[in-house]
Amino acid sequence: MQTDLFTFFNPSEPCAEQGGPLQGKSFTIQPNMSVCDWPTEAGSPALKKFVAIEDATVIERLKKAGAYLVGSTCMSELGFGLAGDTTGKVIAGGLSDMALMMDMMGEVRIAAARERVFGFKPTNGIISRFGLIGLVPSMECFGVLAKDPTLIAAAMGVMTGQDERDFSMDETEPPSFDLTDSEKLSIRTMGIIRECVDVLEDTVMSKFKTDLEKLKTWGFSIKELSLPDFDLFRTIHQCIGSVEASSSCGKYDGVRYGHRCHQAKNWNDMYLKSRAESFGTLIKSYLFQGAYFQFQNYDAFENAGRIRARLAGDIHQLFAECDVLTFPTGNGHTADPKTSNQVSDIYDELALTLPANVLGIPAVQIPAFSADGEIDPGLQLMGPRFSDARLLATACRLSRSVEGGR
């Protein structure tokens, strides 16, 4: 086992006891998911010896349908980006059957096309939040990763439905993920926007075109579509996003639980302080971005608030002539967490899986269609919310189509 994949590991032995669907399988967890006793900081000094107390609503249902945890990975602070995420490396290696993950920017989906598998980000509300440390309440929810789309539709299965517990939840009746009528749930035309398209990189551009020709030849119909607004997508999540950040972090003044600071003159010295040694300076630029909407410009948050619903009209629009939208994963910028402490990095690399999370839609991560050594930004693909189980069995249509080219 690589130590250094993990913060940690499960104490307990495997249970073999309760059947269930997904007995037998294994399962990887962020610390920012609530397990009962477990150490749960977020990648984060503001959770520093935080000890969940107990367990996400999700974390007892894989529980209760036979699966084993296995332990919790390396992440970035708060799930904000992927800087130091393990979680890719612990499913590539074979650590672990599947891996749960924060997707508030797309992060399930680039971690999934860095090691060539399979990550899938549901529609918003469909799963649980109780019990994850979040940052972005309404672009935020628990993604998946695995090298199976079988397995993440049968772990989807188990995770979805009602909870008392999450007042979030969309009270539209979830979507099945019994994948056995597969023709019932097949998709025929897939769409791509052309203002997206045009802004790659020659590198992800050529890749991307490959793609599309082979989805030709397995009998995928693509059909070229215009968003001329694609590109404030980036403009709206950052907006919105960082003023939730910053009142969701609202909450870490070193009071209740958490990192405090003991070197302090006085309560408001220790509360200023507290939060000063809190956050990292990338996760605090984002949060004074969020109070300069919230207190200096606020109606720029209210009319991101007014784009984004027309946004959303816009795509249904779109998914009038396709039955799901195709983009790379990748869009060919890295950001290095070694050196990069700005926010715009972040979402440089992020760009293209953002609409998903602005839109609460489900979202796909398909590896490589080509052989091995050849750049790889990934194949995503989008559908309308509630259409979770059509793109998994898409997912899984592909891959039989690339084991049966190989």
Given for the second form:
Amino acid sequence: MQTDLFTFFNPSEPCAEQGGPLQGKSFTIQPNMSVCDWPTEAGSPALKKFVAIEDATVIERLKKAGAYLVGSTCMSELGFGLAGDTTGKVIAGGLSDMALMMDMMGEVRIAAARERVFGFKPTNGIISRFGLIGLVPSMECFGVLAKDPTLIAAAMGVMTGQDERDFSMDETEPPSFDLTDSEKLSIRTMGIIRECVDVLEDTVMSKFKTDLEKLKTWGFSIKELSLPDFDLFRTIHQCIGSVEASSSCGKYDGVRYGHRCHQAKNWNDMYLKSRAESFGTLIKSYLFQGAYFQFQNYDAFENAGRIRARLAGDIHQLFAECDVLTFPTGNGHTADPKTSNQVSDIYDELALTLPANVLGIPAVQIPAFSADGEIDPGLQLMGPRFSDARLLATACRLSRSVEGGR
Amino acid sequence: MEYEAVIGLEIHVELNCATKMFCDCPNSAGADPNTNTCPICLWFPGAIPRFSEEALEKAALTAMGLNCIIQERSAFDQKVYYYPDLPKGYQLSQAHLPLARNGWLDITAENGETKRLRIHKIHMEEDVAKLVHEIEGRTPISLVDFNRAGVPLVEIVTEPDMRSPHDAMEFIRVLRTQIRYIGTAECSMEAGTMRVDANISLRPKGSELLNTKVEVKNMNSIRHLGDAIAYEINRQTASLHAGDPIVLHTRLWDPEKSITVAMRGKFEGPCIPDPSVPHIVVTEDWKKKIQARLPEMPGAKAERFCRQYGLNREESLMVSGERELSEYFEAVVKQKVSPRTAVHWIFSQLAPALKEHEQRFNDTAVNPERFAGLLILLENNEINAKVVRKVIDLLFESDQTPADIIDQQGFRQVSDVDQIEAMIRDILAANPSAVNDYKSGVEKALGFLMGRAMQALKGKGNPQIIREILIRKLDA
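What would you give as the form predicted together with its partner chain, now that the form predicted alone is on the page?
Now the full complex is given, and it begins with the chain already shown.
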């Protein structure tokens, strides 16, 4: 079991010191997160035999709060897509209380939805990225999967806050993750985006409608809103994401670490061969797309940046009319890890989660609206920046309602 | 057809910050290879660049000293290219939103008039690693030293306002003086802490066209910069006369052969906004604080020296040319030494002596107080010029006051008129032929007799008094 689900299984003793908010809770990481002396290959030969030399800030903080590490799960190459990822299974199987996972286009939420657990992506910039071997810096962040949303909130409370090793963080004071003030954190109105609903697969659509009916019976009002440019989220993510990924992967040259080809005519040949041998087909396609925008079509990239800013404005306006937006988490597409070697497969699967990454806003995936055996694409809530605690408080409330209704 | 050259410069200047631009590694040359490194400047996975405030302050101070306007918002971009000296595939530089724009420097043109040359922009960037190619031996190898990777630089891009090698060389001289004044960089082309690339194009004289330019690199002195530009102007002129079009490309200056050689097509990699380094937003208050750290610049200082100390233009330019020197000069004058005496002795004796002793104006044992003490003795006729030279040497060897030295050495000059008169009487009596020569109009004879008198007084006689008495007696 462990060999299937973990790249490195090394459970430490639960911390003896008492009183930390996460005392006795176990957690896993992905191999793109730095733990001192742990293999950190990020699912790619580009980082073959790379061993981290210090702990990521979040890991340091979680340990300090009393949580203990179990191991490092399996992940897709450099975290692009979910091929081979085992994080959801580790949580569903009870092998760990919570799991850290990188969310750059919704991986945390989709992995959680597949296994019917909770998955949370916080506001970008409230958690230090130091020690995260990322791919798309402006869109990715640490996310958490767990069966218990209160545990996610507790972990967030520990992980957030300024870190002098990550100057790219938001300077605003991070939100409190104290969920006891339920009045302040309650929400009434959930918005749905018409242009999103229109493109849902039939099975997902009918499930979503059932979910909305349930939400209404639990006292939420549902408001239909319009965002004509909704379909641009995906395009924008792909354009900007591929460019940032291309830049981020520039450092994998096989010189200082990672795989280096055996024979080469000169340095240029060495770089080309090492990189060609290191990257898999899927990530290569993505990097090529990024290089295309960088070298051949910079205007498109600039436009993407402008549209991204406009979409942020549009969403801001929608949040004036509702507390949160709601979507299904998955949309019925599942990229088959064995055959999905096209970038578009990944984008199909994560089309409904990636808007939160484009905008840097928080989102939570909520399971268990469905009876066993039913298809469950999961339900997703997205809120404005810094509404993290409200989303988690709502997740807790819904989880209680679901259990109460059973 | 007659052509005129249009020249613009791109100048990289290494800032003398304590640390690198995005990490805490020391920014110091001369360390063992790859010792000034860390996960950030080696671009290990998981590291995040941490922009140094000192780099920003020094870059802004430099830009202000070059009369630029600091932009309220600036940002770093990734200049993408793949080369072994750049371990992450892009260089952090400011392409779209530079730190500063619209500066200028005044130079003296060939016709002697002041010419204002404009600076288009100044931006910050990180230096790349240094490649060491070892081509001797069986297998040639290339080594990478990351000590320089991440060292803070500013790049100064001028407008194409220069028309001759002279303009370009003068611009670099003035720029170097200004920046050394500001104290933010060493600016040595020889040591590579200042690197100058020239963009050169030709156009029919009188036209306002901007034609295809050629970039020339690898000049490691101001003279080579001038030579390379002159060579390139001739080469392009010959091409145009022969009917060959000028192609955009980069050429390398070969200092051995004094020619430029085609290197590659000019490569402009893409510049992508960097998602990890936050935008830099500066406030008016911050700018004022930095501005307050700017010293009086050499142009203004030279003018003040003319006005305040009665120096002529040439003298004041010389004295204000280096900040340490100008401050030394003012400290000497403050001790009540006449400014022109100070200028004369600083340049004729002290500067060469400092060079010989490998000391600098701001840290020499011959501090302004001691040096002024010596010059005051001279101005009070207590010693003569010859003695001044000797005492300067002695000042380097002990920490005695100039007065103590001259007393100890018996250098105090003889100004006793009676003593000198008696001595001159003897000399005139002993050299009748020289006296006759003088009387028949041979000027040289006076010099001979002066020499004899100085000798008799062991070099301590007051030459002015000797001369007066000698002439009085000879003319009697």
